[in-house]
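What follows is a single chain, given as structure tokens, in the form predicted on its own.
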Amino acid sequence: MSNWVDATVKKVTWWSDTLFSLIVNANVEPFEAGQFTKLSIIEDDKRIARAYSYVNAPDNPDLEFYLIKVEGGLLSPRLAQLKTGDTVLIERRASGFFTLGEIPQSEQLWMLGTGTAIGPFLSILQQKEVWQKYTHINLVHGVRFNNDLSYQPLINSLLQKHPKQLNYIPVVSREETLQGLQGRITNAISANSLFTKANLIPAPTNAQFMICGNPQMVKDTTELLISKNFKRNRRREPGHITVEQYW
């Protein structure tokens, strides 16, 4: 049986000029939070495939991507002329380990995305265990500009529900923050302001750290972490730092 199958486009919503969201429906195989899949199209005989994270919760059967159109893309220039009725390929098997039971229970959950990187986050949040797992969980969402700051009414709803348990706090780097906080969220570590924000002090004996967002960005604020006696969590070794590389 081949991997992929047919994924029928919902609904497409678009955040901002280059930021949108597909949903599909699909027959696949269960999924944990946290997980990616591979949305696919066939082009001249050749295949043109990219990961892409869950967004949605397991239970939902609206299977929802969180997508940025790059310019001179592969794949997300065509992705993003998907409309309602049409179908695209989807990887009936997902993968990944950035999931809530590769991660020990603490106190504190920290969840520090830049972009597009946020989808994981939502999709585990969207779940009973985390709220079960963690006193305080922090969603940090790093961008450039406050109109890339989408899933706001997802969001709203969620610190609604968890109005003592959820912080979420905006970093937004190239213009003055509406909310949340100004700079990068390495900036926001060192500085402590951070954690200031959300009136936490975070230590190995209480905190735990899931990072998602480019490769740069997950290295720079993992080794600011290990700088603040933080450690890589293994399965062999259990730490405070788990990472997932979103491209």
Ligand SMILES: Cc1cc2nc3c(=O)[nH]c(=O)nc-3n(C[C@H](O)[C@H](O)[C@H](O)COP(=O)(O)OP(=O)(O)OC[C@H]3O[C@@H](n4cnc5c(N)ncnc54)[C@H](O)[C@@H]3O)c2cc1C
The other form holds:
Amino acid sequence: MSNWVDATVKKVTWWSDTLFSLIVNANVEPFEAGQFTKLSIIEDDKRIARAYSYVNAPDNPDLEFYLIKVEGGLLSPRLAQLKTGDTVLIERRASGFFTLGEIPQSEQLWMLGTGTAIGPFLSILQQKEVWQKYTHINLVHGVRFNNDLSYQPLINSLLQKHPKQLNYIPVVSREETLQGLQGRITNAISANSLFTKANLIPAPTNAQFMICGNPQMVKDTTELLISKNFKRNRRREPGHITVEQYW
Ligand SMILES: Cc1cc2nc3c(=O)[nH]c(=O)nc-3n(C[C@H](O)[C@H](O)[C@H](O)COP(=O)(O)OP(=O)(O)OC[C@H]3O[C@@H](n4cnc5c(N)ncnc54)[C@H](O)[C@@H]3O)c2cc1C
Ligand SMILES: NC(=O)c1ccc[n+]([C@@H]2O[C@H](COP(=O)([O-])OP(=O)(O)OC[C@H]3O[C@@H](n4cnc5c(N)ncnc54)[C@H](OP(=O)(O)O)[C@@H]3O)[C@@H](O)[C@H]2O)c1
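Beyond the form predicted on its own, can we have the form predicted together with the ligand?
Let's see the whole complex now, leading with the same chain.
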């Protein structure tokens, strides 16, 4: 059977001029929360394919993706033209190791993401497992502008369901913040304001970090945490920092 199948667009939600979500229905293989698949179109007999993280929980047949329309990009501006009822190709089999099964048990889980990279965390948070595995879960979303803080209805419903267990900390870099912290996630870690805001003191004995999104943010945050005695998490050598880069 082909690795690519047709997906029918069920819903398109625009959060801002550049940020949007697609819900599609397709006969894909089961995936794990935190994994990604590929979306693709064929143009002039050539395939254009890119990776996108699942936002929905694995048991939800409405397959959801959160995208940014990258100006001058090859695929995302084309995906931004999709309307309800259109079809797009989707890779049947998901990939990736940015999943809870790869993250050791601990007291605190820190989910640090920039831009559209909040997606895999939202998938993980819509599953039972994470709430059973960690006592304190911190969803930290670094964006340029307040308007880039999409998915507020879902996040608010998670906060209502788990008021004691979940902290949501937006970090806004290019204007005054309406909620959360001002600046970059890296500054908030260096200045300790992130941990003060959550009222938690992460240490290698009690915390795990998942970091996703802008590759420079992933690199800088990893280095910062290593300087605080946290270690990269590897299958053969478990540590505290698990990462995924979006480009
Ligand atoms: C594992 C993985 C998962 C991914 N999941 C998502 C996802 O869920 N949602 C999503 O929007 N993208 C995601 N991406 C990025 C996505 O695959 C494409 O790179 C993106 O859609 C741009 O494709 P393009 O063809 O339009 O632009 P390209 O011509 O490929 O241009 C790429 C440039 O666009 C910028 N860029 C790419 N992705 C992003 C982004 N997400 N946010 C800000 N700037 C970006 C970078 O400057 C990059 O150099 C993921 C990438 C990887 C590797
Ligand atoms: N978001 C928008 O409204 C907007 C508008 C126009 C164009 N775009 C296009 O969209 C893409 C960018 O999308 P985006 O805003 O989602 O992603 P982004 O550029 O990765 O920015 C997301 C967040 O990550 C922060 N960041 C960047 N590098 C970092 C680092 N090394 N350490 C810590 N934090 C870091 C940014 O802070 P800084 O702000 O300090 O960089 C911002 O808060 C580009 O292609 C851009 O041209 C976006």
